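Listed next as structure tokens is one chain, alone, in the form predicted on its own.
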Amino acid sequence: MQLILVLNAGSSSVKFALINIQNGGQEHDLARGAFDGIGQTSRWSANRLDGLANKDITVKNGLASNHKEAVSHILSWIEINYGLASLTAAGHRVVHGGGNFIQPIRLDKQNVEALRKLVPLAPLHQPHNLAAIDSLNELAPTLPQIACFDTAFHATIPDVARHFALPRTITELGVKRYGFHGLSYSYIANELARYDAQLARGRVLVAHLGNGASLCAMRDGKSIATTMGFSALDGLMMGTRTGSIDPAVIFYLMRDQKMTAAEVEAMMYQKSGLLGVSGISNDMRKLREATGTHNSAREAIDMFTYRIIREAGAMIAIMGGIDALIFTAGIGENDTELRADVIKGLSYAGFSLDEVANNSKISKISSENGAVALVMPTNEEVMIARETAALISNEQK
């Protein structure tokens, strides 16, 4: 048995979860929480899933006033409920590894500068990602820490998918795709191994639709391209930032409109996508009420859904037909209607929709004559858990 304890640490927030591996690959959620409005006024919840306790409270401005604070809360609660001593290391998901680390690793002071270096490429999330294993570090200094990467699972997308047109020298910088949600990928792809072994190894397009989203074309269980890029800002249209963009929007912004690079970046990060085409709300729900009395949350919906098949016949292309079309995170997992819009507008590559299974919550909602859609629920928490149990475990062989 394994007691993992997972974190995802992002720019106000520290999110974990306690998940014990048990022999023969067994996994059990034993407890999740967040600290969330890290330096503000802060919510802290915990939960056991075994329903013994429940913690769901407001603190006071300042309790948590940092990364480390906010570690040392989650600490001390597990402490409290499991005793630290019970942990067998911890898993930190890490958003960017670069070309190099595209495999979990154990954390010591060499990997983390090596870490440090790749903050340029993700300035948004790396620097928060470190700071949560420099807290545990100090905290916790002998409990072993495994990174885990977003981007590890695209290593296999060929260079022809990943380079950019850009000359050589900038090339060799680091300038290329990368991707990103792999670890919600490498899930999915495990689960329809065990769902169907067969569907798995075909051609496979998962659609991570969530505040973040992306697409990402499989075979064999492996990427061979996906929408998000160099950063988590390209491809699909998302909850505040803008997919895909032509490069001299950029440039007429800052010359034009005079406005800073930090001030572009803010807007297209930040408050565009949904949020900034329906001047609303990023979240899929609130537009879904508003379309009766507000046109342009139904212009964000149409948007949304318009990129997602624009970019999903790129990727059939790609991978010469499609055998499979799995919906999941947030959105993929909750709103029908756009499941559904999304199928009839990839009617042409063979896909047609079981209306009754899609307003059912049934995973697999295509009809039986045709290609294969599934919804399938990630979960990014019991990957990490997976990959740091497995790295511990080759590691006492």
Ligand code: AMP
The other form holds:
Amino acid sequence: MQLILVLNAGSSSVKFALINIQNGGQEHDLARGAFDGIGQTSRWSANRLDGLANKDITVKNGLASNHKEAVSHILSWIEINYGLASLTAAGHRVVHGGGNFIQPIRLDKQNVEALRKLVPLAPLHQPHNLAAIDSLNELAPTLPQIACFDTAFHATIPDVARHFALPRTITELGVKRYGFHGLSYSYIANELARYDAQLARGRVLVAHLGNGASLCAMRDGKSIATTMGFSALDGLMMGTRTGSIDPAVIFYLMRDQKMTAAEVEAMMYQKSGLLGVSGISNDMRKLREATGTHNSAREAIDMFTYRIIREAGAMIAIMGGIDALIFTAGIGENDTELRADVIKGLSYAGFSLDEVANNSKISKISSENGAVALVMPTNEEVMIARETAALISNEQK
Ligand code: AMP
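Moving on from the form predicted on its own, kindly provide the form predicted together with this ligand as a structure.
Below is the entire complex, every chain and molecule, led by the chain shown above.
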């Protein structure tokens, strides 16, 4: 049995999960929790999912002023609920593995330094992942730490899909498509293989539609194309990110509107997408509620849907057709209207909607004949726990 602590650190939050992996490979989610609002008014939540009493500790508002305090609090909670000594290892979600890290790695000093060199490739995410790694290293130096990468699943993308039409010297600097959401795609590829092994070997398009959103085209369970690129800004419209736009917009904003690079970057990552277009929220539930009263909410949802259909068309073309489409993440798993609209938009590719299934909690939402559309909940934490446990087991062989 291996007890894995999974950490997923963002700019102002550290989410954690405790996952027990038994020798036969069965997984049990023992606990989930998060520290949100680090540096502002922080909120703490932790739930035991194993049915036993949650021994919580009182948290004052504003307790965690940085990632280290958040990690320290998570460790205290684990200590009183399970005992820190019971942990086998910690697995971190790390957004960028660059061109070299295409498998999970054990975090020693040298590897951590190599990950630090990748900060310029993911300046808004990688530093927070590293903050959690550094904190855990100080607070629990003997606990093995493993990095699991969001880019790694896309290592199989061929150069024709990976390279931009830039001079070779720039490509050689590492300016190319890496793709993200790989832990989610990897989990879905495994789930699909369990659900229908033959389908999983076919032409599969996975739509990870959450606050961040992307598509991944797979053949034989391997990524062959994805909409996110050099950064997690490319591709689909997202909660607060633009997705792909004409890059000349950036030159115009900097040169003629006198915005700085940092201002344009912040606008494109944090103030655009559903939030920017609607002027209301990045939360799809709130936008659905607002469609009756605000045209801008309808417009934002229509653009979001249109972009999925457009990009899906490109993916279907490069796969030479499609056998299965899978919806996952917050919007993909829950928004029945969005799924219905996307499936209607892809009817030319052989999809037709089973409306009853779409409105129930049923996985298969396409009707009997034609291409298969499925809803599958993603579970990046379980994927990280699996990868971490596997690496530790291999080391012990
Ligand atoms: P994630 O990043 O995967 O947590 O997904 C977050 C997104 O999922 C937000 O836009 C939420 O509004 C959206 N979401 C969650 N539940 C629902 C729901 N029942 N209907 C529509 N969107 C939802």
